[in-house]
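Here you get one chain, nothing else, as structure tokens; it is the form predicted on its own.
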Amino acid sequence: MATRDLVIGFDADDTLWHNENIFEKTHERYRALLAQYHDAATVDRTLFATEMRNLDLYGYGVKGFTLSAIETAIELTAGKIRADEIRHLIALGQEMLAHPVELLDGVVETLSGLARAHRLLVITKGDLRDQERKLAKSGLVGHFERVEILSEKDAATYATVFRRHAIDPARFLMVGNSLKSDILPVLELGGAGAHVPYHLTWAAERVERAPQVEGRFFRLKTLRELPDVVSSLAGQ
């Protein structure tokens, strides 16, 4: 494989910048708001069930989370939640959307080095406007040839992206924090995956086992280890 032949895709949230920690801090405030009605476990369980039920309607991201949080609060309080408390939940969502973009360690250096020799893409999912905002604020746009913001990340959507950009899956490496969304679908299509775990993982993205694929699956501690993986693949 010639060096330039290798195309590298990057997830965004919790791969390039912090994201799940923002949700976790909001969850803490949400539990506190509903503490007079239910224990934290009940609040978490009910909210997650609501999010999963609404996923096809709202998709991923802060806006869908906020709507599900309001719906859950109405349910758990039997309609007793006050208007000012609902306004507080809306404000929490707005704070999340306005939160500064905080890059993960090694992102700038890694992208700068790889972009000189490879085609780089962002392949992320979530709310279009929010993801565009974060990417613009990140200062990373110039490193990427293309940006794909998807409503879902599964084998079918990756295959569509590959066709759209004339990418051979055998010459593609996906980098991300989610085994479910970033790694497994690409491995299924014959590509390679570099898993860079984040210290928090949303329950809907968890899988029980890491894939066992010789030569196409790599587990990294930080993004700084990625150039070595890329060099090994590009040299094949």
Second form
There are 2 protein chains.
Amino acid sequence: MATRDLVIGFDADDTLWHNENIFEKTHERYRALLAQYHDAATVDRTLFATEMRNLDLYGYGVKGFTLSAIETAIELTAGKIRADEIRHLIALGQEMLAHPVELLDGVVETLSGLARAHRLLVITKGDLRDQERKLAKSGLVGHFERVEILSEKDAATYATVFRRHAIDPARFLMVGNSLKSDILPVLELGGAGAHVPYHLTWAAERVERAPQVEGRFFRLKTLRELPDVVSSLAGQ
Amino acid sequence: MATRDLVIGFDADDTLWHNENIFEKTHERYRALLAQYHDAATVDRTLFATEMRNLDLYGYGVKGFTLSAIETAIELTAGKIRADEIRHLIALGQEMLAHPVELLDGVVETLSGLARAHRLLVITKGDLRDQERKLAKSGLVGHFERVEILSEKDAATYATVFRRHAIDPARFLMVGNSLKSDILPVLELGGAGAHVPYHLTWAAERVERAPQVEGRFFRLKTLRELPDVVSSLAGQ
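Return one more block: the form predicted together with a further copy of the same chain, after the form predicted on its own shown previously.
Shown next: the complete complex, the earlier chain at its head.
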């Protein structure tokens, strides 16, 4: 594989910038709001169940999360939640959308270096406008040949992206924090995956076991380790 | 211009299928819910003001609309709206998302005919998952070479689509119900526009005056008139 031939895809939330920590802060405030009615575990479990029930209709992102949080709050308080408390939940959602983008350690240096020799793509899922806004705020757009915002990241949608950009999966490396969305579907299609865990993982993205794929799966502590993985793959 | 060279873009909501009538039905139920507090005109005006204030954060689509409707209801009732009424608003939003796709008259025949000789694209804005779901339900996907779901439709985003697909604007015809989003930006870039009005237009899409562009702007009563426009353009 010649160096220039390797195409590298990057997840965005919790791979390029912090995201789950913003949700976690909101969850804390949500638990506090409902603490007089239910313990934290019940609140978390019920909200997650609502999110999963609504996922097909709402898709990923802050707006669907906010609607599910309001629905759950009404359910858990048997309708006793006050309008001003619901207004507070709407405001929390708006704060999340307006939150500054905080890049993860090493992102700028790593992308700057790799962009000189490789085609870099963003492949992310979620809300169209929210992801576009975060990319614009990130200052990273110039490093990427293309940005793909998908409603789901699975083998079918990766295959569509590969066709669209004439990418050979055997010459593709996906980098991200989610084994489920970033790594497993790409390995399934014959590509390589570099898993860079974030310290928080949303329950819907958790998988039980690490993939067992010799030579195509890499686990990194930070994005700073990525150039070495790329060199080893590019040299093959 | 050879026949095969003409690329035709189609808006989706209210161009290929009914959409604004679903919002209108929801607006009626919304006015009824708030009728004991305010007259219909005040409700409409306040909801629209909330939507415009939130548009940059939320973007287009049902989820943002639902959140703005809840926010407005709390505001207009000074917090007196009950939790079960807010739960009802959430349910209305979910009904909108799950609504069947009802194609407009002549869509299937027109697309089937044009797809034989032309590259057809969908260029729509709104919520990613909702637009994908409607396209899948529509049964029309096979007629289109590509589907572009954008967070905004203006001269800049059309220009990006043209670059991405190597489309010469002078050989592009956009078909849609919104002068603001479908016609004016395309005319500005040197393309042609076929305006097919829907009987309802969302206030945010209204423009005062029809464009004055000789030979590049067409106003149709129904999509059935489109093949004649295409023939005249393709024969140029």
